[in-house]
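Here we start with a single chain on its own, the form predicted on its own, put down as structure tokens.
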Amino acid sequence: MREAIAYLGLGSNEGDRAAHLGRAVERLGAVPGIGAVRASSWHENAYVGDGPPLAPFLNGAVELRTVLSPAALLGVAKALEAEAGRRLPAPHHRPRPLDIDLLLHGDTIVDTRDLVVPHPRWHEREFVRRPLRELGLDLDALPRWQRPAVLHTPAEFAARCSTWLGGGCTVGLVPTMGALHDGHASLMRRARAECDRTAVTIFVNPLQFGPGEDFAAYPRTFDADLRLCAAQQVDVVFAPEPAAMYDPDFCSHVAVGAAATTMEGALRPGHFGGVATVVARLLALARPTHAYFGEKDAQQLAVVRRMVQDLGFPTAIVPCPIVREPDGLARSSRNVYLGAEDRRACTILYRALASARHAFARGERDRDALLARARAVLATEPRAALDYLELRRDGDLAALPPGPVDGGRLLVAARFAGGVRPVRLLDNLSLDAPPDLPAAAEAP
């Protein structure tokens, strides 16, 4: 490997701090491979992460030349830790006879589970950046990683989610249309949770659109929803144009089978198609080990575990539960076109939801007499014009037959046409589901 001028970040909370920082500067320049070993002055900092406190650190940085690869200085990094008795792996918030961090090496770019070249938080941290700075380097000058990265070709999506996957990270995939509202972010909180890097995609989908359907109308905030990203400390986003997902030779489409063809597939022929057919893109195209959807759309869940299913993507579907507003109201993209009067009526959904739990949790297990009480309720609110009322089976939502059931997730779809246009909500609930809003919101 090239020559390249390294930057390495060193602390120590634990033992005597000067000789552990010492020893390590001296050692660097022993190892074959390194030369023109550099280091700051040590300064006293109190400890910064989370967790209980720690004693304060002793921190500097170290200036070197090597020829070895940002993998192999890290390893070297990490024996001498091990010298000077950290036990590795290491835990969080334990004190630290030595801990040195690679920040900075050439102008290579590394993004790997076991390390991230330039280091992503060297710029936020001042104990960082004073010793950086005594060793004459320009900080506006140098590299530093943005997130979320947003990338616009399928070509640079497909090469970092490779990169990552190469680097043994795992990788969690939120698929979105944009609007992004408190329900997308707890996608993505989940998706951080459980995986090493997470990449949203935000693409409102031509395919899933029919004719006089609102695409052009869909709500599209790009500048908001990129600072939601970053607040939930997303890494990539993806937003390509329709002309980069299609291009003008693009035929092969997703057929979709029976879970697709009743409720919003009877009502929107081709829309579970066009969504198959973009969800088996983005899947080809990132790899994820995990991909998030909301529960909200539980037809679109059963169409996308189905595909994946029987298509064979190596990719774990995770359903993450409904986030609601306080009065009951499922989160979603086309609120915002809700008029005054609409805001109001459309709890009706909810409530007319939770009442037929309620009846299913105090002993009713007639299917017809589960739907005639939430239809019931939904009858006393003139404005919601009903699509359709449905008790399925929870998951593949295959039908039930009449007679009693062991549970089942309720499903309605109604319009609300008294806002800047016309809007229809979808919202569904599981009969075995226990209340998860105060009994006022889900008073009948």
Given for the second form:
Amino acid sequence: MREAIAYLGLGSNEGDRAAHLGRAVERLGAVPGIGAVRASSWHENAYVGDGPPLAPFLNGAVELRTVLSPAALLGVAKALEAEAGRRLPAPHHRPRPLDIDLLLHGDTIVDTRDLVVPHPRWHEREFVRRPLRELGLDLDALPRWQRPAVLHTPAEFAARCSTWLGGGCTVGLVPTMGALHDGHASLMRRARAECDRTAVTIFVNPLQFGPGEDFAAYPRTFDADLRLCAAQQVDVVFAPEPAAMYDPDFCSHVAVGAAATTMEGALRPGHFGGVATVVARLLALARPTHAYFGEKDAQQLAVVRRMVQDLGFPTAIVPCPIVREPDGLARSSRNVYLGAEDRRACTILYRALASARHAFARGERDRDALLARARAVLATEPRAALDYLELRRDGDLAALPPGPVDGGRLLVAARFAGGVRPVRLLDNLSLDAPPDLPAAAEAP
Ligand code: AMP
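Please could you give me the other form, the form predicted together with adenosine monophosphate, since above is the form predicted on its own?
The complete assembly is shown below, putting the previous chain first.
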């Protein structure tokens, strides 16, 4: 390893704090491969962090020259923490005699499960900034961890995900077309809770739009999307241009089965082939351990699950519940195009589905009676032009024969034509799902 200048952040809030810090500096100077150790003075700081307050810290920073790799330097830091009496692995939210963070290591970038360099939060912490300034550094010139990192080429995206996987991280992928809202945010939250790293893709995929559909007019709100991803602490946003995803000779497409030719597939021929192709391309690039899809697009979810099983992608597909407006409307990027009247009228979709679910909860089991119940509610709203209403088996959405059902998922699509532009809205509801809204809001 070539020599690099590295910076460590030191803190102590237990025992003789100054003695712990002073000894760490001394010991660092004696480690082979480390030299020119220079320490700031120590400053008293109130505890910053989650949970109940801890005793105040004494903090400072150390500059050193080293031929050790970032991982080896971290190993030295952990050994010094243990020597000072810190229990390792360190229990969360406990006083600690010595805490050493690797802040910077030359211009090296590390992004593994155990170590991220530059330290993702160094520039947010005054107890780190002050001693670094004291060491004579221009903080604005130092590298920072940019989160989310915005990547535009498939090669960069694949490389970043591969680094994560190589570093032992689980990776959660959230594919989207942008114009992000709370529904997308719920997928990101789930990915973040379950995975070490979260990648969001923002790509309005031309392959899944038919001629005359709204590809050109699909809402594009990239700056706001990035802010939403930053608020959800997404690590990477992959936002390619269509030409980067599909080069001029691109000609391999995923064919989907007969189940993808009903409902949305019947109205949008080729749509699910386009969805499956882009999802396959994204899964092949990122090789995520998990990928998050909304139940809002239940048929898309079924198509993707089938494809992942058929083609053997090593990714767990995680379904996420529909996020709704307070009046029941499922959140959707296209809702912005609804006119005021249609916006009021379109709650009929959820109320129709909820009404059939209510009938099911009261004992109605006949497939056609349940559908008739929902259809009667839909018929009360002349602004809604119904495309389809179906009751399908939950999960794979296979057709259910007439007669009694022991559950299932109702799926509806309708057009509303009174706004800025005509909007097709989709919704669905499991007959077994508990009510999302207070009874009054669900009443037809
Ligand atoms: P889109 O950007 O519309 O392609 O959606 C990207 C992902 O977000 C898909 O998996 C959608 O099912 C999901 N999604 C969209 N709207 C919602 C919502 N209201 N609740 C939960 N997930 C959603």
